[in-house]
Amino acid sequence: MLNRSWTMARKPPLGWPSDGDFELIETPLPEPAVGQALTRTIYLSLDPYQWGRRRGGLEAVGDVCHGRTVSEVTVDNGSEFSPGDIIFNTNGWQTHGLTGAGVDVFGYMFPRKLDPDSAPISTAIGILGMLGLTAYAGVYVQCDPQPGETVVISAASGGVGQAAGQIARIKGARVVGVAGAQKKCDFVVDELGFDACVSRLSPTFAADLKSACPDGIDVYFENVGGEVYENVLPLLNRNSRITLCGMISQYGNTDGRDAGEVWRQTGAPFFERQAVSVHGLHVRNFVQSHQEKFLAEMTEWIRDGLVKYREDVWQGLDSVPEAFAAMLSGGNFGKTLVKIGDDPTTAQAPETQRARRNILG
């Protein structure tokens, strides 16, 4: 059997990925050395942030392509795991890699046994992981909404969207999202519970954002930057917050400016004269302090039905560079997961290239 792998195959240009980005390469599976595993992936979660790291050169040119997985145990030598157990790890965009002892996970969360009794095992990349912990900390502990305040959801069908609005309706906020085709925000709304939601797409948004806004905005959850930003900028009330999680229209940019710093001079007239609180987003900060409590209360959320997630999920370590396209794009409706081997968890159903879960209560 063969490991096979996305890699770097140059350094990004600038703008979006295409078709001369990655390069598939079949290697000997590794060798797991004392204290490691190794493992098969079964889910891949692709995130907007990854494609910051390549162009930042945080890959080179034949590194494995980083993205946090879901995964199976298949040889131990002497790790923390055993054959069989499905564990939270960093495999990338790969079908295998090793786990434990001298891998680096990149900083962001140690290797952790699942309980698929407990959720379905796709969570810990979604719902039930960094995305959800993302949402958590730029809400629940940054700008702690206060209820009848008016919080923004930029990108609010995405998967941090979606979780950030609900953690802030359930403290009692009147939540706003904004999204792009009018089928997602309907789902923000119906599904979800958001009291309104916006599209970024149409030609009269400014105006349909202030109307969704009638008392200003209290909290503004960042995903998006550019125009969504823009326009929300003039509605902030006075000592609003910001969490600034990131800023996905901005990161195709072929200009060769600092899209943070772009964003921070933009906004900071407004910052000055409403006093205005921002909060840089860096989900890694909150793992020691935070993990545990999210873990315990976003689980009881999903279980009370006040948390519902939408995933959506591609077939096969093939479809990873477009699905990773799609998603940049705005092309994804849920959280964006890859499919990349067979999870043992649930019953097998012929597979289409793409599908959507909802778990809606």
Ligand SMILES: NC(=O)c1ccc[n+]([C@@H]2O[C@H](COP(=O)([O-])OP(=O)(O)OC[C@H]3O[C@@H](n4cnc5c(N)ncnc54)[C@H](OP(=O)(O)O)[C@@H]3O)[C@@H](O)[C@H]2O)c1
The other form holds:
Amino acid sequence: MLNRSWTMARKPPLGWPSDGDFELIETPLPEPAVGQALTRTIYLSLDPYQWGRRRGGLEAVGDVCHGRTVSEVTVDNGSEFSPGDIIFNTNGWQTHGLTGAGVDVFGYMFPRKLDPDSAPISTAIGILGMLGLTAYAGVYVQCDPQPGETVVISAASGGVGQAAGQIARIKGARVVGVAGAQKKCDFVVDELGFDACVSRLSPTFAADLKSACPDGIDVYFENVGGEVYENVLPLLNRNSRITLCGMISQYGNTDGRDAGEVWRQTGAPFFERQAVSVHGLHVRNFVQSHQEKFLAEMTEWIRDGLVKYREDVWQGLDSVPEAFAAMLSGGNFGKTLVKIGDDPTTAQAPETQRARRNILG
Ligand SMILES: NC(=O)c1ccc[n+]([C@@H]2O[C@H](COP(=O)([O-])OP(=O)(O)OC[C@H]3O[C@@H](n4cnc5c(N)ncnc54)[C@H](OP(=O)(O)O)[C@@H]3O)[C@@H](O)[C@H]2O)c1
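Structure of the form predicted together with this ligand (previous: the form predicted on its own):
Following is the full complex, with the preceding chain placed first.
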């Protein structure tokens, strides 16, 4: 058996991913050194930050593309694991990977054994993992919405957005989502219980957002930047709060400008006039302090049906570059995962090109 891997084929030009950025190679399976285990990848997480790493030169030509995974131990050579154990690891965009102790870019220890009886294993790289903690930190810890306040969440149906909006609802806020396709807007209102959701693609977006927020905006969860942000700014109330989680609309910009600086300059007059607090968010700053509390609360919320989540699961290693580009341009619907190998904890679904999993509590 061979290991199949997507590697960096070239230094990415500015802009969005395109054909020719990645190359699929086959190599012999790696041999675990003493203290290591060989694993096969079950689920691979695709995240916007991965493009930032590549654009920023953190992955060199020929490197296997980085990615966090849920994997199964197949061969143990004196590691802490046994064959059959399901673990959180960072195998990257490939079918197999070795274990090696470390801390990932978000401050999570890996490898780490997962308990398939406590939650579906894919949630370790989704709602119960980094994404969920990001949402929890931004809403719950940084912005602390009060009952009746209006909270706006951009990229509302995505991995972070769906969790952030539901946490704000639990806090008693009135939650307004912004999403792309109308079906995403319908989903966050009908299935996730947001109070309203407006489509950023509508020609009447600015007016729609204003009428969805008749009392202005008290908290803005920023995932996208760009036009959505520009239309949020005039609606910010006095003493409102922003968590600056990300600005995906700028991750493929080609003008060479510093997106963060542009974001701050655009907002500065509104921030000053309305005494807005802006909280930069990096989830790694909350792993030590909040991971345990977050996991306990989120697990309970899911169990009680207060939080639901949707995963967008692509099938097979070959689909990874396409799934990645789709996620960056709004072609995903929920947290983007790729199922690389069989999931021994679930009944096998028919192998379709793409299975959308809608897990409602
Ligand atoms: N600060 C942290 O520690 C941290 C941690 C994790 C993630 N993040 C950030 O959180 C954000 C969401 O990440 P995610 O993993 O949950 O991804 P996601 O929301 O599942 O997927 C990305 C979504 O962004 C939206 N989008 C794409 N292009 C856009 C554009 N030009 N304008 C507006 N929206 C656009 C699309 O939603 P629609 O089609 O619905 O518009 C797309 O579905 C990203 O900015 C990411 O960098 C930050």
